[in-house]
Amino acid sequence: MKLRGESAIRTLDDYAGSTMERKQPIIGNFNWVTPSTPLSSINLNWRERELPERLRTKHVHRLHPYLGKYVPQLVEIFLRKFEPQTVLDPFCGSGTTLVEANSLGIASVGCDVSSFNCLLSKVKTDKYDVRKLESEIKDILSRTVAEINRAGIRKELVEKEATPFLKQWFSSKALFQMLLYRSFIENYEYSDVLKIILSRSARSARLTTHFDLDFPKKPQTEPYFCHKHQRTCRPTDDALTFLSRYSLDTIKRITEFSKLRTDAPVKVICGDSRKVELPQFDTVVTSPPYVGLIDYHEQHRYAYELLGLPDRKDLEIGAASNGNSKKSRADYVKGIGEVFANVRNSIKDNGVVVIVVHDKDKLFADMASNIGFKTEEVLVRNVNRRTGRRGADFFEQILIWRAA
């Protein structure tokens, strides 16, 4: 199977490091990886200057902020190494595996319990008439602006349509703008894209500090000293600025990906990967949730409230709200094990599973053999640069299992 992409190899003349490192092709271009490439020859310990954020968040990968996603280049390497006919991600999250698979012409299936994650994954991988999409995005924005200019802020819309959560976390002005925009969404063919623009705008328009968009604990309603800008800042009271900015950015990113997108099928299943019936596949590339680290529903609570999405947070595996106690870790191992046991039922003979995980507690140590897999290799990756404000080194394990 020939994957999409050129085969030419380029080298870094000024690459600092060992002799092996100096022979590495340019970071971001992994066309040289083939099934015969030894994993031990691939440098996965990328520094910021070698794989800058602009490459890690290329095209639709930054269509919407998402905590806990993994690096697309990592996915690309393993797709090129194992050349699947169909790849599954049972924790598809923001759709990284699905996007990378499609760009290489590989069929993909993603499953996630979060309805927001499924919406985002679908929007990233759908096929669009780009001109029509651009027209719709600009039209709904113009329509929203025109209605605001005509009638001003109508408090009755806020009182009638806003939930208590939305009233707490947004100014009346920003909330009205978003609710008005929302009222027009279903008039358009590409309504799911408009929902993502609205959600992204809502994240930025919340009453919170500029330096704590990831985990705000309470609304910020007064001026504050901003650690990001090193000056006194005020919480925003406007969403229209963000709706405009992200409308243009969405057009740009989807247009960029449309030039790479192939006709390889993408299927997104919204459900519990422990129980859903999965189609047959030959490879898994995934990054499961880490125990006690992130509440995946809560990080997008504003989207659930604005878009009326079904909330299944009680089905999350390893949610931060459950902590990292001995019981929580046992529940996590049980839940993750059930997912991969279900995966084992549908994977082809000799199929391969690639799992990227921060397994500091060795929770995956005996899992493979208990559910019909054998561990072929364990790689350790030093994540030298992470988003957010983490200062210490961070290590991930890459587990490679084979269906026994």
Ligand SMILES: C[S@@+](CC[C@H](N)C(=O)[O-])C[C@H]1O[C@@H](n2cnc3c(N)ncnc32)[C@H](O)[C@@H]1O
Second form
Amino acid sequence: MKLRGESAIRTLDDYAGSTMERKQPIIGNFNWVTPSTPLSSINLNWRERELPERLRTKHVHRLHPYLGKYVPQLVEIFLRKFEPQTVLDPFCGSGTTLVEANSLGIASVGCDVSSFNCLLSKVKTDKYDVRKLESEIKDILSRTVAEINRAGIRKELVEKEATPFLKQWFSSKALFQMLLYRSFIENYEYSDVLKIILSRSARSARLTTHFDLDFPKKPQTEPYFCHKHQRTCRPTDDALTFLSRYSLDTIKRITEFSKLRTDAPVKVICGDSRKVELPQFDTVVTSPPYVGLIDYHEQHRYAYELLGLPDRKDLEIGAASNGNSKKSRADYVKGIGEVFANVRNSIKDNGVVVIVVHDKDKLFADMASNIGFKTEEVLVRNVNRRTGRRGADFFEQILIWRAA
Ligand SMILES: C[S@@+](CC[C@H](N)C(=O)[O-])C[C@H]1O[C@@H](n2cnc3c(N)ncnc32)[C@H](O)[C@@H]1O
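Show the form predicted together with this ligand, please, the one above being the form predicted on its own.
Every chain and every other molecule in the complex is listed next, the one we just looked at coming first.
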């Protein structure tokens, strides 16, 4: 087993003037990676200027915020290296693996326990008649605006339809606008896209501070000092601005991806990857949840409440709400082990599993051999924290297992 430790990590500067530099001309374009490219020759430690945010969040990758995504270019590299016929992501989250696989003409299967994440993955990878999509997105918006202009804000709709959570986290004006938009959604063929626009708008229209959109603890109803804008800001009371802004952005992003989209099939399964029946596949590219870090349902709670999606949070592996105790870690190792044992039952002979994980507690150390995989390589990648108010740089591992 090769172990590439932190000291072996190369940056682009290390390649300056070498033949490697010529082989890696444009960061963000990895079409030079082939099955014969040694993984150890690929620089994976990108800095912001080498792989800027706009490339990491290109086309549908930024259709909706999602905390816990991995970098699409990382997925692209492993898909080019292992050239699967069908790739599985048993923790597909916001669908990064599925989008990248489809754009390379590779069939893909994604599974996630969160119904919102499955909806998002599906919307990103569905095929659309983009003209029709554009006309539907614009039509529902005009209907919403026309109805507001005609009848004003109807408090009774809010009283009747809003859950206590929604009443707590939105102004009644914003809530009315969103509930009205929601009431029209089912009239349209591309209703799932409209749900994503509504959810993204709801996220922005919550009564929160601008600097804590990821984990707001309590509604912000008064003006506050904003760390992001360095001035006093007010919580918003309007959702229409966001519905309008994200409508246009969604049209733009889906149109952009439709030019890259192939007809390779994409299947999204909503369920617990420990138990779901998986179709056959030859490769896995995935990033599992970490222990005690994120509550994946809770981060999109506004969407569950607005869209009435089924909640399976009790089946989340490693949920933040279960903490990071010895017992939580043991439950996590058991849960993740069960997922990969399920994967082992359906993967083709000699299939490859690529796992991107920040395994600081070495919870994956003995997992492979216990469930019938052999560790072929472990890469270490320096992750530069580029956005938000979250912590500093860290190292993540990329485990490469082969079905033994
Ligand atoms: C690190 S995220 C994956 C993010 C994904 N790579 C992306 O780029 O969007 C881990 C995902 O595992 C999902 N998950 C947690 N427990 C699960 C389970 N038992 N079965 C299937 N998915 C689960 C979470 O809902 C979350 O979306």
